[in-house]
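The form predicted alone is given below as one chain in structure tokens.
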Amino acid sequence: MGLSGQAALVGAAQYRPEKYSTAPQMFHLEQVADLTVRALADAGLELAEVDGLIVPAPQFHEATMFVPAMAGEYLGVALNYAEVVDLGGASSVAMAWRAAAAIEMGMCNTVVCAIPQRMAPFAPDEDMSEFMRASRYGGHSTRYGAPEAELDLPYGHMAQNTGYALIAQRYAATYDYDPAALARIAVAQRFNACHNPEAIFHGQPITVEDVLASRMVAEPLRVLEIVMPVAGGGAMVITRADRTRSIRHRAVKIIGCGEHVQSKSPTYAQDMLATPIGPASRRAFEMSGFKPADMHMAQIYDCYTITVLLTLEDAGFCPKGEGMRFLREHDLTFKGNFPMNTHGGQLSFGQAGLAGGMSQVIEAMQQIQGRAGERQLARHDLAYVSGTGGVMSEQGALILQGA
């Protein structure tokens, strides 16, 4: 049981990474609209063709509830399948793989996926101190009775950066951590961020020394090892693989997906090194019926580096515990002996938000229809593509394979 590559993505769209401070504002309706549009024209079909929707709903300035009944409305569409994903970073993997599942059980035929990620306006009586208080001390879920504003917080767990520091303190004490080796991953990631227009650190190559160099923000982590958050969205279009004859570019079939949720906060992780990578990844590998070995990219969700080294493990790239050594025996980069991140990752491309994993989705579909342009893989009919929300706390995968 599972997806049978029925449905497949031929279009989609993002915005070009860029500091907030520059960055226009939009209302996210309005971005949902221009993105879909964009992403429609991409793929070859027509806004009458869509009837599905799936949006994120805790960040929507416009509404927290009935958020795509509103954007369908925005859109002038109907719709027959409509859904919030709210996974974090995951929620591009997630929201694919839903689409595809829809369109397989014949509840729709063609499924917009769009996440805004610019700033939108804020009116001039609108709460600021509201919007501050929600995310205070970097937590997400601050409100009383919350488990993290009581057992997290108050004792200097607080954001990311602390958990991730905390996951890889776990790996330094269990395995081998080699600073350089992780490095490596930044180093690679920004190689193939030279070679994208489109990335924020186009044109900006770092070294190994320059890694180790940089400033330690929550050790063992440093600055050029954490993403940069930015302005940005995205939107792809998911369709049934028998409506692809007039599309304009090849079909991607998702022909694999996994999912896995196992907790808010590594607090309550019963091993924080493993991680919901791992069932995610061996689900959507045995309904596509591949292998690791046999894809030719991996899209990795690489919010730091240690995210990376961790899903390459319990992905099964390579053995448990073996991930440093694979790191110093690979070569990342496009032109490597295993291309991962093709298009500088989020650490080099740009995270915008929630739609930061959406660029490693749209990479995969570009490499797959062969328009990745001066990185263009040589091999590219099948793509691993993972989602991370959370402290490795909730995560799925996906198997992509060109029609």
Second form
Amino acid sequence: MGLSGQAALVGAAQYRPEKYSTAPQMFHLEQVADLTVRALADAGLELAEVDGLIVPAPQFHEATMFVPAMAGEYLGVALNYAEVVDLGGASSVAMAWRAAAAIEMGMCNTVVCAIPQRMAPFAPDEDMSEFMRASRYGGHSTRYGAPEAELDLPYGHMAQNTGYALIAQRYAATYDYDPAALARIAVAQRFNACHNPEAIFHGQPITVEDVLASRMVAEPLRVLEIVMPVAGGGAMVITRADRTRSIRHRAVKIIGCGEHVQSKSPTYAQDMLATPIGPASRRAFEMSGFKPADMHMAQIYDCYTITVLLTLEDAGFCPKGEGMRFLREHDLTFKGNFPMNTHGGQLSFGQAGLAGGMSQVIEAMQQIQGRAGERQLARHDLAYVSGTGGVMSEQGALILQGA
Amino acid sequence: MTWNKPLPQPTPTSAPYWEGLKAHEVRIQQCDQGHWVFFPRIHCPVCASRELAWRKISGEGTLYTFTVARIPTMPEFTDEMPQILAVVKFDEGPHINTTIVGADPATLKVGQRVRPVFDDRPGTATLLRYTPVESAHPGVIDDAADAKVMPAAETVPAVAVRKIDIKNIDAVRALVSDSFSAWSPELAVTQELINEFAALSGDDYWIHTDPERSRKESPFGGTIAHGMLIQVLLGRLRIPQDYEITGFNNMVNYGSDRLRFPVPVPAGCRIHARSRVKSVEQVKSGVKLMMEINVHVVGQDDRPCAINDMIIMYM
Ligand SMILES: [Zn+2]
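The form predicted together with its partner chain is what I need now, so please give it after the form predicted alone.
So here's everything in the complex, that chain up top.
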């Protein structure tokens, strides 16, 4: 049962995170093509070898239907496996295991997973009102019949900040809550970003005091505990592990995966603190045959510091309720005893929308391949990677191992 | 007052819930196996039964969790700042998203008892808010209740006043401070006020005066006040000062070194102001005193909606 490591990540490309205001505008089809060609070059594979394609649907500019067919046609490849993944920030992790599963099943040989996240240019006569509406309400549906449109928006319950704050407050009322310990996540990741020239906050170190003094957004979450949305995008190439002799870098085998979708709004979860990353991670570890303590690094989806805390606990890196102690007792930098989000995390690398989570998969791949430059880990054969969509709604985990 | 915020659009399935709220009752569904269901559905999410009945419940429950939003979750909620967003657990079990009214956020505790408050202000629907059981807040909010919580800027809090002679330049210089005065009374910036200013100034750009279009097209989700209106309203926001300058023949408004409107003021918000003496300069013709006057939307104390570095010349 499960993956047996017959599929491997072999190459990737991603745009340097940039502010939307200064980033180039590109059609999403153009971004998919550009990122795919770069990722294939990184891997050492030819365009003609691609026979699988996974793209996101919800924010694809040029179409809301037939997206893989349109993108495949634009790329110039025939597909034996074509899919759209709609799991928010968990999409990249979800794409990786779907690609691996399709390859192991023999459906296809080489899959590209691409997420364009630069803004597409608007037509001169395009009606902006729908775009304005969608961007104002973030991940919340405003459509008639959507429970959240009917029951959340009239009260101002909207988007992610307050959703995660509600979870954090519940955590604080249940367990030990230490803002300074949580701040250590942001600080360690900023340290890592200062060793990553691609990170948006490269060269801007912060301290625990800075985090605690930063602007309160939604109690208890402060602005330096919250990701900054940026433009960007990424693509990764997954192929058969036994075809990898021709590739340029070490194959990174996908040996475990798990996924769990529990609710859209955490409000309706039985227990807001029992997050989907628990079941997702247990399945991934079990499939891989490894335990949390075996990992050489953790690349944990970090839209907020609280997301990391809950993932550490529910994935089994520490017992439930002891996350704060874990944070206080560990050095989370790439130089430390628990290397985490070695590229800076999305908090400091930048969160390029749905592609934000791909930065974590790509960092794990590059670490395992020994290509992480200044922040290269000494032990770098095994990685845990997580993805989170919505407000702890839809989550996934991967276990990666160097071939 | 026009309701500038998203409104619920009941569906055939959910309509009994909203009808209940209009009657100031909380009604939720229960299946024939006894499971309580919320939000409204066509089946029971526990046992899949499609035999659901609407039952009146007390609506009381416990505070499951909450947060105090210091930045409006949507601009049109600026008038509620700070927003106290909450999840309440009905005594019957299910959770509901709501907001807390009539409570100091600092006193809220997860697990405390809360009771429903029916908010009739949106007009087309009644919203279900919550308040601590022991709160004196009325169980119903209507437009009249709304008017009560929006005092006009009439009374300035009494403070002991020191008299400072303008010729005593050292004493005047001692007024320079990094800390601000107490807040002025609050003033509501209504759509009516904005319309009057639009007529007076000739600036009737739709972003100020067309609530319908602004709801659809404006990034602010509704109309916003003119920056210059906020600046003009300063005259009505009497800021309490603990000093009074004396001993001058004449004082004139010399203008402003800086006038900024960093944060929009959506229609319907309340504003208040505070000030500090930023600098004092002796010049040939007299004394130039620069006041930094900051106007804030009530609840957004960390970011002003207007900053005016106003220079007063005492001669
Ligand atoms: Zn049932």
